[in-house]
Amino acid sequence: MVILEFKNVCAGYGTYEILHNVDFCMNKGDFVGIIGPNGSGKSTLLKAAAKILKVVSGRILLKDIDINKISLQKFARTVAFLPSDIEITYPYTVKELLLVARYPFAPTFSNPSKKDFEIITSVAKQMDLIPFMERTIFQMSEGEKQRVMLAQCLVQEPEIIMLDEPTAHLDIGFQFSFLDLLKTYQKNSSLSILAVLHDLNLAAQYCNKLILLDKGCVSISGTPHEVLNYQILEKVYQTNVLVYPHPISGKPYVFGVPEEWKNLTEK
């Protein structure tokens, strides 16, 4: 079932069109990595799709309906959004942020449900937040808040979770521990993802599917297997890189190859 579809979209900002025509579907329960060089279009695409950048032309449908014609509040209760990075100027406590992502369910002036603490608690236990529920959001460190908005979107109870970089400020530990956490609401809840991810070898290892960009159009989807070559990724990436299968997943693991050593592999 196809929960997501761009049909020939282009978006900027301004004037200024940084996608163009770009065509791509999403089935459901599918973990889509966005990949592609800086300034490829990746977050303008993920934006684009979260409702919080308006499309020059073309169309975004979620379930088969524009999302032109979705309210906020509508669109908030299918789609959480996690942007690259976050502000929070108060120092919220974990609950208190956890609460906040249940407004798209709350009637206008009314006190959070048994409902609402019920789903709060148990997406906690589940991202291992329980002790830190009472803690500031400034008492943690940058693996925990990440943890905690991860948390948030997934107290919206949405159908499709939308990542810019989620993994940017994390050490390789934080990572893995992120994705596999992630990983494993998806199988348990049929949730779909769709992330902006900069470490190919990542994106290789936990989606289904990748959508590589070049210059805001779309320039290959399809399996990692199908992306990652290596003649497509010196085109795009304008470097040498090396693509050979990891060693446990057999899933593509691309290497970088410095130009001192360019006349010394052969592919």
The other form holds:
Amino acid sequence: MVILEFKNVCAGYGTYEILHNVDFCMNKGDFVGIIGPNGSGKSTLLKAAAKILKVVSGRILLKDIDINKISLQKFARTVAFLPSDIEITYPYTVKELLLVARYPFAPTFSNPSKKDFEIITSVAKQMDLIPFMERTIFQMSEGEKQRVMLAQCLVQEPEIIMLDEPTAHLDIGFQFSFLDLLKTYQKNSSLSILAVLHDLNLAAQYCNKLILLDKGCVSISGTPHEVLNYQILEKVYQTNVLVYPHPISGKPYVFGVPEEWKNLTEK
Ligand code: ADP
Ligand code: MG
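Same protein, different condition: the form predicted alone was shown, now please give the form predicted in complex with adenosine-5'-diphosphate (ADP).
Full complex below, order starting with the chain above.
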């Protein structure tokens, strides 16, 4: 079942068009990775999908309904969005942040319900955040903060989660545990995931579908095997690469090649 569809979408800032005729669709339960060079429009695509940026032309359909016709509160019951540049400037506790994220379900000016508390406790348990509930966000490491941000998305019980470079500040251990956790939700709750990932190898290992952007256009979309082809990557990223199968998963793994060894590469 198609859950999200971009139809000929053009979008940008002011008169400057960034995304040109972007077309793709995402099925329920997909883990879709958006990849592409710096400035290729990945964040812009995600902002358009998350209803933060209005499209100039074309349509974005959420379960066959144009997102322009869906109220923000209703949209937030289906879609959770984790931007890349989120900064919390007030010392909220983890518990407060999780309760605030339940707002799409709250009648105006009401107190959190018993169900709200049950849901935040259950997500906090799954994400090992119980010991941090009374701690403020200022007293946490980057990896812990990132887990809180993801927990904020999950307490919304979304059908789709959209994440912009969620692993950017995480070490290799946290990167994998973060994506493993998402994968668990994908498998157990049919969560659909749309994530900007600049690490091609993380994208290859976790996503079942990739969309490669090049200067605001979809260069190619398909399985990691189809998209992570060395000729395509060399053209789009303007650098030499080697692509070999990962020794365990068999998924493509992309190696960059420093200048001094370029003449030694055999393809
Ligand atoms: P990516 O996430 O792939 O690195 P972005 O979607 O953030 O790329 O940006 C794509 C292009 O849009 C870049 O050229 C960038 O300078 C421009 N851009 C991004 N945000 C804005 C903005 N708020 N106003 C004007 N231009 C922007
Ligand atoms: Mg970006």
